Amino acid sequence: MRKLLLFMLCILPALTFAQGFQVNLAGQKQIGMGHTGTGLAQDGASIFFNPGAMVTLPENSVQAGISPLFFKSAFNPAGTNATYNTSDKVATPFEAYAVFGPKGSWWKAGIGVYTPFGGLTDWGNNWQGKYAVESLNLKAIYFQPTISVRLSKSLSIGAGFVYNRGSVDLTRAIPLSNSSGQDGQAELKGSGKGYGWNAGVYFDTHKGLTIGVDYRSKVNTTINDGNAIFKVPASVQASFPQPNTFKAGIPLPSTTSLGLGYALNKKWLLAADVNLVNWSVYKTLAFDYASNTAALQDTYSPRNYKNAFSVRGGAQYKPDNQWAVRAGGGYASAAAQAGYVTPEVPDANRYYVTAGLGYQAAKRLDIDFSFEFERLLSRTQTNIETQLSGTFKSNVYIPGISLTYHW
């Protein structure tokens, strides 16, 4: 069995490649172990990572956590020494899970609320790419009621329905100046909904090795009647009718995951995940305005994302029943192809390292901490649509904490 695990760990780098605006902050224990969890049954976060593992959890539980995300990006325009930096703003991905069922039963039920996609980028209104974007605040909150069933001593399955509540707030400058020389501005703000599902299979060899496969479906999220707000000089206001609304849709891609877990002994636990994200569904960012004029036409900005992969690995060491130390890391490929990188999501290949600490604060109460540093590789691009040309460099810092009550 060890040879099989080592063989699969060896081939994982060959499968390397994932990201765009996917967040992947769904559980503190799992973050600490490099975002692995498809082949593990650690806690209620199995609702996200693999619903098939949920029924194998030894206890019922409720847990909640948050991972403040500090995104730091810089842009150097081509042929200049200038540098523009994003503002210091903090996104707040969170997760909450509840798992219930008779002890030792063949079934468990649960519900999860988590944020698998999102983005918070603010370049300000005085930078070279302001006509492409000034700021973006994108959120996707998934609600997932889930059922998990044990089919045999070793095999279990699970599935959940997904309801997404999404919102977007995007601003960009309009090249129409007023008497003070200030650009006009467009703000597109609205919320919408979408539906999907999450299903997984979990297999426990009872010889230390556990295997999981999970599929999270695409969620088409549609925004109807969003507010389209235009601030332009009075002389051209008739060309930008107010009030106005827009309709937009964004496909949040499916993710297929394969994960392994291996308990070397009672103290050491190893894990590895490989993920395929079907980003190729994201072809266009389109806004359909309710009222059009010769100056205000519907927009269709090409994105042409490609499928992407990620590989992850991690370990946990428990010196005793009260403490757990975790570490991990991974690599993910960019979804944005050359020529389609945009400042709202300056996508690039990336690597990351993580660490975590778990502490049993009381008989039924656990507290878990995590930290992640993520570096996006420097990427020099000329966008096909906007002709914005230059080099993006980005880093991400993500501390996290969660509390779990179990019985």
The other form holds:
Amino acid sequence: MRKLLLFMLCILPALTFAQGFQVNLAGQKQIGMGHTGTGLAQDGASIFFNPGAMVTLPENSVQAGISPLFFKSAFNPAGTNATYNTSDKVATPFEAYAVFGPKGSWWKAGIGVYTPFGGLTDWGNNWQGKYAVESLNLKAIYFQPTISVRLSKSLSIGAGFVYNRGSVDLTRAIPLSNSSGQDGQAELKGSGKGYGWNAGVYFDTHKGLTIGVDYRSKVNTTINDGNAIFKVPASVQASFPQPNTFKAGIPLPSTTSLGLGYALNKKWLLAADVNLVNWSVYKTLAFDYASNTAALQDTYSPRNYKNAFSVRGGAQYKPDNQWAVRAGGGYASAAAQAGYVTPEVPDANRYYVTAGLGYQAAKRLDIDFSFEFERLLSRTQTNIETQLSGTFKSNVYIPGISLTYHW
Amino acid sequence: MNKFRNILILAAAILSFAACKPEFKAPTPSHGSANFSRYISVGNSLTSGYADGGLYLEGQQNSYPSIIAKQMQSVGGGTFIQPLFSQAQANGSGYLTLTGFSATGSPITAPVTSNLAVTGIVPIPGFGNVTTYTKYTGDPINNYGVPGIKLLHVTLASYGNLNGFYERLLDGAEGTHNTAYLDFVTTKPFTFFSNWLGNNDALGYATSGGAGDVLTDKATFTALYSLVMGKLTAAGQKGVVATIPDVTSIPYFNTVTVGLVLAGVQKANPAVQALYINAKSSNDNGDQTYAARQATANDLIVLTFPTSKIGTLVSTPAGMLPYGLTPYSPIENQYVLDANEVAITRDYVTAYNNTIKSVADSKGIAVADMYTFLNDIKAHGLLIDGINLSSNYISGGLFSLDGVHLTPRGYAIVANQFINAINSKYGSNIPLANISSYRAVKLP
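Can you switch from the form predicted alone and show the form predicted together with its partner chain instead?
Every chain and every other molecule in the complex is listed next, the one we just looked at coming first.
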């Protein structure tokens, strides 16, 4: 298991968003069913979706999956015919879970490593909004040791402690031309950590219906000694002292989920989830520089996110013991309000459809494929802070694969 | 194994999906009720692309008419030819570059003297010396911007002999020209025009501190403006005109302030209480009485004032006295647009602008109100696409090193103002220029 985890860490994850900058790619079985999972006990992904369900898993397992994410955003500035596209960079959200407990016991323990928040957008250094942002690479990797216990035949609970390793790399052009007419550039790069928890309750009626409630707490992530790199013409470099560091805090919001599962028969499984994401904690994006000058003041960019919700539904059909076919979809509301949409996170209301295929490759080995198409509704905006005005459109394509070994 | 092959095919199909980018439905291009097939631009240095105290190739290539013309391409605009300097003489008349900042933060500039297009200095009897430049030879031009020209000059047949920038556009030898500017620009048919004449009729007076030039008479301005507009619209052409900026909205008058100079003096000599200037005694343009008095914040010192003069001993009827610090040795008239001169200039500019707007309205021509636009920027700054712009010298991003003319970024912003005025008047949809792709002042 350790080897697997280390392997996953070597692929530097770069994440993008399913809402605000939340990523909902926590398990290929669940992605296939429209990201439902709070009210189900499918596999080790319960560590993320609902730790309360973990103890009800029939077997021990290790699993790992990855969902290469193609985020295609386009911007049409107001009053122009121009279109700017984000460059083709592939983010790689991943997840890995291990679940262990004595067979049929009242407890199970597990650990999950997953990437619930992040963003990778690269508009390049030659687009109309380059002074707002050129590129953002935001990553958050949650490590979550978890324990789950059965309270009764029907009721179980679980909870995990969350350690987040977060990093940010933000670049933007500075409107100071050098002698060749080229812009200056700011790069803010650093990593930090934060803590939180995840707890859930799972109720199995044993009549096909299962119910789950889960709460993943806010994780305040603080970057203390980020590197603030300013490339400006030599004659004004003194105004942008180098080396310089910055401090920034990014509050990753809490999520409350309610999920239902219903096994129609041996072949059909239905699921539905609703989520409430407490995005209103994200009020400002602030950078506090260690050395300030008249030209380099601390920045407080208003974000004023509002709470957002998503509704999801999905189904799984198992024609036999070897195959599973899955489908689902959902809708998520935007966290960024009118006037606060930024190109680094071109947030909008969105819908998505998903499909999945499960295959039992060997007695103890499952392979799961998933695919998601997500469309962000076209959003025409004038940002209050930058006055960047125009229309954003984004499509997201997310294939995924995971391997699960269970015994 | 067949199943696996199917899975691989599915995966390949999925990846090909991933190449699709979101697209926008472009609005149908429309020229509205205007015809942009041959657009000409009429005006002075601002129209020519003059910047950093000179006319040079890069400035010409970023002139606002050339930016407008580029944007017009998608709605039926034709080619737009400018009288460009050659690559070999790219520095044209020469211009200023920024070489650094002094310890106190003052900018240090140096003139560019290589690769010039200057061909000579010709004395013109009864006028003075005229610098001439390599003549433009090539296709007929669309950009008729001539640095230095006033509305007052447009009917003057001999003007080609008095202005080297105009001379280089004309056939024939210096000293023999007899084509008035207005006739020159209207020789070849055109379908659309921009007209930003009139700035120098006030600016010449203002930049010389009210000493080296006179304001064009208001009635003369009105008569000439009507004449120009009559000719430009003679064949039913549509066009756009611009109002004249308030001279006090430019950094040329707002950078070296009385407060700053006084503070500099007081650093060395705390006993100094005030600066003295030679100021106009009344706000009557006809009254030429000047007297020394203490300077106030309402007196505008020009950007080119050599501050090192302050405090140097100069000979006066009362003996050797420090320059600028006593009523007997005031800062000379040409360095200061004093409060009365400011009021006079403003009065004239307001009158000129009323003429511009009413003549344009009477002919159904679009007006780009640069007066209001630049005053708004001076009062509130301007935020575009994450760039904070202001009227400040160098740091503001809009004005070039001469403090009067614009940077490429400033010209692009002005071009968008013209485009907005054209679109709203004629129902066209000329796309706006991308401000971010134009530079501000180059810093070493």
